[in-house]
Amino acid sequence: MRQQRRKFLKGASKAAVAAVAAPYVMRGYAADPVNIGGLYPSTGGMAQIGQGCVVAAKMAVEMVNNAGGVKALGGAKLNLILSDVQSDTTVTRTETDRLISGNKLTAVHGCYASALTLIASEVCERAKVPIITGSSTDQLNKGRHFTFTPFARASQFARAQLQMAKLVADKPKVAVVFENTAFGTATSNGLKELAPGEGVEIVMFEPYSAGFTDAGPLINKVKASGANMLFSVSYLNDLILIVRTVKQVGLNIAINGGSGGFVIPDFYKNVGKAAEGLLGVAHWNHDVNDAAEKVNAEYKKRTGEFIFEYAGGLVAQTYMLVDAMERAQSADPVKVRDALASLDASSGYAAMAPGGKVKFGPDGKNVYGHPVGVQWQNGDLVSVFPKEDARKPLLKT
């Protein structure tokens, strides 16, 4: 009797453990969300950009979740945890630290401005959490192991601008004005270094304080330089002021606004017809391929505007993270980092980049990454350069 009782209790104990453990394992596998951090400046001087990025980040998560979530994790849904870095470098450090320490994160994306992203990436590196970003400064790829940059680098923007200058003038004489930040300095230095090899003469190379209120003295220097083309390496508000001042003083000069503020819908809203025909470069544009056009259509429904480069790029980045999780079959940040390092996408939303390919090298750069030359035509920003990426012909003005 005692032996039978022991067998009964042992069997009952196993059954009880199985009854408790089985549902727990299934819940943990099928229902636990995957936390993704999003660091964007929703307030401060870059708030307009940051708010657009937030809309795009939420949209990307909805797209993934509506399509079944992360299938390798039992259909786990993405959970976007946003943090406002307030357009401030000090806040960026504290918010990145708080976001990582206060949440079980698989990865992070952000922050738009290179100066902010450099700081966020430092924190992510220490915490061993991968960060994927559209920020362009080449410094992000120096000594980093958890930082991934799937789009063009600042030095590549410079070469594209110089090559585009020769589409406008046979002998380009360029005035370069740039804001004194990580983005402005990296891009302008690239222009200066590459210009001789591209047959472009730089006749003026002038930094200015970001956020200035009077562009008159700067544009007077441009006028006196004898330049036939102006490169302005600036974020939105500064670029608006520069273009308005060029028009106000009656300076007849071709302008390549580079990246940054030039490729934002609000640029056209603020300068209107003065934007027509102006050139720029972008790491992403809403017409790069069919997937981008689908994303653009959905974003337009939500905002009434085309999706600008950084916002569109971060949708692609979200899918790159999902691709990594599917292959890693894990939400562990280190395993996802390793899967990102072996990403090789040539179709779908994860490959939604100029050229349609994303593959990371040892330094976290996309080996296929390159910018696309864009031009304002009839209130829209269209891809015009290089030839293989052009969606419409360049208009000479």
The other form holds:
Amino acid sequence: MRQQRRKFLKGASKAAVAAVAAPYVMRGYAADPVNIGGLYPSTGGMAQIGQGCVVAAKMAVEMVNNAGGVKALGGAKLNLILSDVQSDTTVTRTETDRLISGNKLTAVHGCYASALTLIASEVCERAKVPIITGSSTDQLNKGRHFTFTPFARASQFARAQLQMAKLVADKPKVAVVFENTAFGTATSNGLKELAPGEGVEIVMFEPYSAGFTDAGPLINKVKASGANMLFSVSYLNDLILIVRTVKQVGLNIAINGGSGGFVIPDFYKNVGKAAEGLLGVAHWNHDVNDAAEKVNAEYKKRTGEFIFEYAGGLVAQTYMLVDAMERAQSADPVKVRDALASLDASSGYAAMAPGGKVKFGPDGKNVYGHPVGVQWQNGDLVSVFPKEDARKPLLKT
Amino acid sequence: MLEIVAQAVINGLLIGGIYALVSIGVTLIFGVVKIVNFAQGEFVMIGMYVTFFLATQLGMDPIVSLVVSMPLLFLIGVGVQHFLIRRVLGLNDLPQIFLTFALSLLILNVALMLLTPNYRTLHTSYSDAALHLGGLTVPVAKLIAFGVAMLLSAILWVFLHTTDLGRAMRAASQNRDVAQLMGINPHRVFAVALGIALALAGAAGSLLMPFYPAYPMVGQVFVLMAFVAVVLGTLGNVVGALVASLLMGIAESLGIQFIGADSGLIVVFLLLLITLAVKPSGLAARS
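Next up, the form predicted together with its partner chain, please; the one we just looked at was the form predicted on its own.
To see the whole picture, the full complex is given below, headed by that same chain.
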């Protein structure tokens, strides 16, 4: 009896080993799951967008895995390892370090917020792990080799906003107010530099500290400046206060809310009808192409809301990483980095971007990257600029 | 020019009223119980959500919901005193600091879990309304908030100066041991102080709701200003906190208007530093 059992066990274990090992032996490498790090603030002041990103990150990994994983790696599944960077730069540094040193990571995506992404990118560069991000600050494209930015840069947002201003007013006199961290400063400096060339006059240029208790004093200042258009580079809670205060004061002024907090479903929920006709810019929108519409439908099923730029963009980023792994035939971070550098996507989920093409230049920028101008129309965020990306005409309000 | 200054002062005064409600609560607790309540902002947040849900579920106007949010927060205050603060009163400072700090973190994170970090806004008939006086704009919702805040502060002052319980509270704040010798029951007094302080936080929440979005971290925006006002207006001094709050609101607004929109807080802290250099115990200190 004992003999038999031992024999059975031996046989069974051999069979099991053979069954499990077969694909590796045949292909000559291991189909362990591929670890992808996701760094997003799901607590703290940036949690709102961060949590939406987490939903999208999980959804993207499920989509890849349900479609058979990474085929060149024997159908290896993606394993998403999430880390909460708590909206804090110090935490971002330690969490990125911890994530990389504690796990065998192939690549990282995150953190959406520029101030956090800059830190995470530094850590990734040092550890030689590629990071792909929707963050728009141009600083990410200077002297970095493992950082990839598939979407429009902050400096490009500015030109789009200025060109849209000319479509709304014949002689735009613009007041620029911006929150005074990396995101706001980078975007607004772009506006200031480009305005003269685009024929737009800036009559007020004002940084403010995010998280104010009252937008009254700021709007008071805008009113005094005589501007006929307001560019606000803000996170959501400030923007809600700014738009509501403009209505309260009875100031008749066209508003371009930029990106960030302006292009997420919650903006409309909080501001309501007052949001109708407001303009903004985004590095991604849910109507840019058919693949994006499909992703949007799936996200809507899960959350009841349309997928906003950072969340949608990071689904595309996940597919860019998979595309790189397929071509590298490896989960090695340096090889995946090299494959990302030669990415050239023009179809499928990896190409979900305004213009529908992704190819990285030596600075990690998508050479085709450009923003879309968007407008709130009947509670939906619609792409209206430039012409080739517009899904509906821009309404003058 | 004069109009711009006047508008800036009005804006500052109106938001100063809200700072006052929060800071009076903090200073009252400190004065009477000798404990710093780091969780005061979180109670403002609770007041906001109570008001929000009363409005969206039962259609109750935020101003009317004061009659719910204030008693509710009063009871929470009594509970916090009875079950938590009372246990650490005999101990040294650290357990007391950690208790209210932990309470703040706990409430904040439970709110994040249950309510999500999303912003919630109420739209009332007067949310976007404003009175236009000449070239000046006075938002109705903020004016109501300011008026009610001043009314509540006045009621508190009368209570503290004319009722036995109020006098007992002032006595306990001046000298706890002597007050006890005079037959004042400190735990009853402390419970009422906590109750009133939290009721004021609840009132601030209800009054903010028509014009400010609610989210779990919202308390931290206001509590920073409240702490500055408490120090500026002399620790434990209710009138001092009120005056300091209004001054800070005006200083912040003028700073934004004439120095830069990112220097509102700089001006406020400058005001604090200068005051402390000249009068180290704050504006209301007897020299």
